[in-house]
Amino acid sequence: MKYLSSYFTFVTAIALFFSFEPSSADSHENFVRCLYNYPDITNTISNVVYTQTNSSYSSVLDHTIENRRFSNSSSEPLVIVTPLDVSQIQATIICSQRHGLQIRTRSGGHDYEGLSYVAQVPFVLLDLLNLRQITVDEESRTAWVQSGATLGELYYSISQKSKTLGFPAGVCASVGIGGHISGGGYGLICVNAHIIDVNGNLLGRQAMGEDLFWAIRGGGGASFGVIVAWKVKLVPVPSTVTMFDVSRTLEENATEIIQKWQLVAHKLDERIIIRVDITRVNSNKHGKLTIQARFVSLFLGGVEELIPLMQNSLPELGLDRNDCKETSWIGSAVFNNALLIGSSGNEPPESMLNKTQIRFGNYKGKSDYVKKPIPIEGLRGLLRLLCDAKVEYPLVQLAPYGGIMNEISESEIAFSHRSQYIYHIHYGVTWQEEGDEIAQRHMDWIRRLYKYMEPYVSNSPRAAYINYRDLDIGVNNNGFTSYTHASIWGLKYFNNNFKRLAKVKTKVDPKNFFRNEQSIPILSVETIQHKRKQLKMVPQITLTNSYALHILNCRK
């Protein structure tokens, strides 16, 4: 990309000029001192900073803020930088160092938990919102986009180079590509990328090496670094495509339907997805509450195909020709979006261009992925806790996998999630309510649905999505965690990718500057407590051996 070209600098050099030694002593004030004294930044950098004091922190902290679980979090940055290039990132990363301050890196403010924005320690927040670049490549089917581009920004891009190219990624277009593409897994068509390390070196793939590589596609990128980039590879796609969008309710026999659906949705034409939405809604027929299963679809190909394909695999939803929509690659995008957001869904393709379009409100989400169909009484029995009215608007989304899934190895990226699995589950709870109570009432009823299908999914590990966070299933230390300790959560995001990745963390950020709840641990704890044990067990060592005092001061 251009744009990088003029800020390779000598950051090494840089780095030996500043100490990285923290100081808790030093404030906010002298980071913000140290950013307007950074030497080789291009743009001046005091437009991008915003101290607590200043008149618009708020309105840029909660620009991106999708979750209002978090709006009125007490647990604030001390300063948001919304850098313009990759030398005010760097100039960023080794000033917060230099006095004490953690990094949370935010690209479209969809974290499940907020730790893009939120944290119980000092930091810094460094909101990417102005690295939006965006360069298609139609000649070589690629395109290299910047971190703080949304989805819909990428889509809307590609339909205006090609209408027969397109990148399989996400349905909502407000997702930031930075957090979507370093914990979805995009791993065999993101073929490059651009990450700023912690001694502030920009870093492409061949710079970077492949294990760096292979760990930022799924591992989650804020463990490792800031990445700026990615360049991913583009999907050939035909000129028309077709939607559906078609819904029956519990008396129109949906729990028969999704339990056909698990049989087959994994095994259909490449070409097709459906995934199933279920919620509750009032009845039509009868003034009550009841159960809703949506069943959307995406087929790379006409109307004509798609009818009796569908009349030979799940004939049971009874699919008519006026129930689908034929399309362009890009209105499938808008059309899918239009679903979540409540729209018509016929809109033009500038609307994927509004950043900001929805606000879930209050909200809580948790992931599971299913090996074997789940039997009919067990989704009555899920369909049921759906019906509790003490809940405002309960979702959960069955997802199906298959197809290309199931032709890479779960250690290819990170990403894990592959063959073994036949579906994911996404359940979510939203509430517009305000309060303490309001919110633990929604908060247990999405535990109480989680702990009900523990027996129906996935075990040792119980597996779940990086990219629909949950801090229910385990958290670091604060501080430094031992990789045993941060197993708990890491093998359900990761299965048997964790060491391997907690090995780049330690080679890549030695000191474990780039954490949160939920970061890659370093190996160095648990090698140092493991030698511990071993000079406890061997009496002629004694603490005044040379190398024992080695591996006591060792402690990060």
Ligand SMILES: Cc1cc2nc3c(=O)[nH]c(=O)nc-3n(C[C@H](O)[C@H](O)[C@H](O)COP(=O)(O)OP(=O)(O)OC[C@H]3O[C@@H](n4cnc5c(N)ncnc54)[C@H](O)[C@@H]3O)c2cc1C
The other form holds:
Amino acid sequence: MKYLSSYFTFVTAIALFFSFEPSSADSHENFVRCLYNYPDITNTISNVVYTQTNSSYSSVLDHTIENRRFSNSSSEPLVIVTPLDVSQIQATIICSQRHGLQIRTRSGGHDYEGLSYVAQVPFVLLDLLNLRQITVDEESRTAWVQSGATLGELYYSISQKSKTLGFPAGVCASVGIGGHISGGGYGLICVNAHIIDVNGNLLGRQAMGEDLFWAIRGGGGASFGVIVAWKVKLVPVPSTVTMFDVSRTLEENATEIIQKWQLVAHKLDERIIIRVDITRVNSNKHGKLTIQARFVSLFLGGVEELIPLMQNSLPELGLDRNDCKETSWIGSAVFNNALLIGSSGNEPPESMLNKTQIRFGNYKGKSDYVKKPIPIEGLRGLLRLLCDAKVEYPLVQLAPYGGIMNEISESEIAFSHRSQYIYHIHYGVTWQEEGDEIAQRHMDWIRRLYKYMEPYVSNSPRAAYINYRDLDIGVNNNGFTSYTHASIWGLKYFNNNFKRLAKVKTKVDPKNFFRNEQSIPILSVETIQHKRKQLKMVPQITLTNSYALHILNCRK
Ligand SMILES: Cc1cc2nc3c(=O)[nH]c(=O)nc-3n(C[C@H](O)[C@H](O)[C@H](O)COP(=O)(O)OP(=O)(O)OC[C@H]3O[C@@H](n4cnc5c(N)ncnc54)[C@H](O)[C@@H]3O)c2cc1C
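Given the form predicted on its own, state the structure of the form predicted together with the ligand.
Below: every chain and molecule of the assembly, starting with the one above.
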């Protein structure tokens, strides 16, 4: 990671070499030519460029398309670049601008709406699959991890260095570091990052400044540049942790146990987390459809301590010693991932390195945040909707807040969802059968469910989690998007942090090169005029957005 300083001078030279006037008439051939002629590229770039006529194009595009809903999209990239180093990313950013192409950056490809590899405009896919280096430093309890690595690879690398260090992030091993951390990942601990900005500069924390470093921790990386690597802080974990996975159906009082879970989950001992996965199953006893709630837990300690703790706080679950499994921290990561992919959970830690992507089929997800427990009648209605046999695989996951989330202020990083919530809801529906009508049926169902939940969840704004991306909550315009327009979705993801995100965006990417359907907008003339009114100033001329903002700032 010591490549920073040499690239600053490199970039200055590049800036002189090229002008930045984009021309949409330019074809992707010119973009490719620009890459091939780019000065000072360290590795041979032709080996990592795939145009649509390249025989490997489809397999490279497809290899991390997590959601099959987008696997046959007509909005494919004109060119895919899989950089081996920083200079190739810099060249891609500069040449894309020069030839009027947009960029979509992909790390693990798990974006729920496919925004990392699908676009309605001509674009280049920058796929970071070759940038997955991980360096764990046990002594300082930190790790540098490149964006193209997966959570599974990070967990595995940590476990190879220490049995008593861990990293609190998502449960799915194939999720990419790049998207997960920049989307907040439940407020992960990051102490540094390397980002390449719109001018091709490679910036560490000091050079990017605290505003940008604040923004990329939860504000989504795609609006600000290409994040090459993160330095994350590891947390101490005991050598023995305990897992359990206990299921209860409606006939076994699932509704009442969920009701009690709502009251206690966010107040439990800080060493325990209990998530609830609710879905529809065939009841063994009655041979008919029923609802099953799966209580999945990680406890940072041994089973002897866990049992009395559970008897005190959630006796309704009836947790038995035989339901529990003592393991190492990496064992718990394997166990958690296994629940998701349907394997036994007894796989070795090396299973976390499995690069073969598990495809969950066609998928649509949404999210909500809850401030106070949902009354039992409300819960019953939710469970009734899950019983709808017309959808293939519905899933609702409840993840408790509380604990450390309560100790961090809303504005500490761009990820703003903190002590105001007691838990988080993730709604999902998956289907295997292809066809527009089938897809529509599943989309309609999850939208109906979301509508039903409205009275029970946060409002004004109805909070949502950017890592469970949902374009239903609002999208940017195709051309210019005002801050007011983007606030429709932006306040839901970022609440009071949205304005600051827009300010950072205006500063670091004033021409809005890094954009997508839900990228942070730049503060526009509209916002500036509003500011002028506040300052009792009358605008004399129409100024371009960033220039106007600059003048306004100078006059203050
Ligand atoms: C099966 C599955 C399980 C999941 N489990 C969890 C979980 O347990 N907990 C949780 O919090 N979330 C979970 N998620 C959500 C996941 O955290 C987000 O989808 C996350 O954004 C995925 O990151 P990615 O790199 O894999 O995705 P990508 O699709 O590659 O990227 C997502 C977004 O980030 C941008 N981006 C990616 N890399 C970079 C980069 N290097 N620089 C700038 N921008 C970048 C992309 O352009 C895109 O907008 C899960 C998702 C799936 C599909």
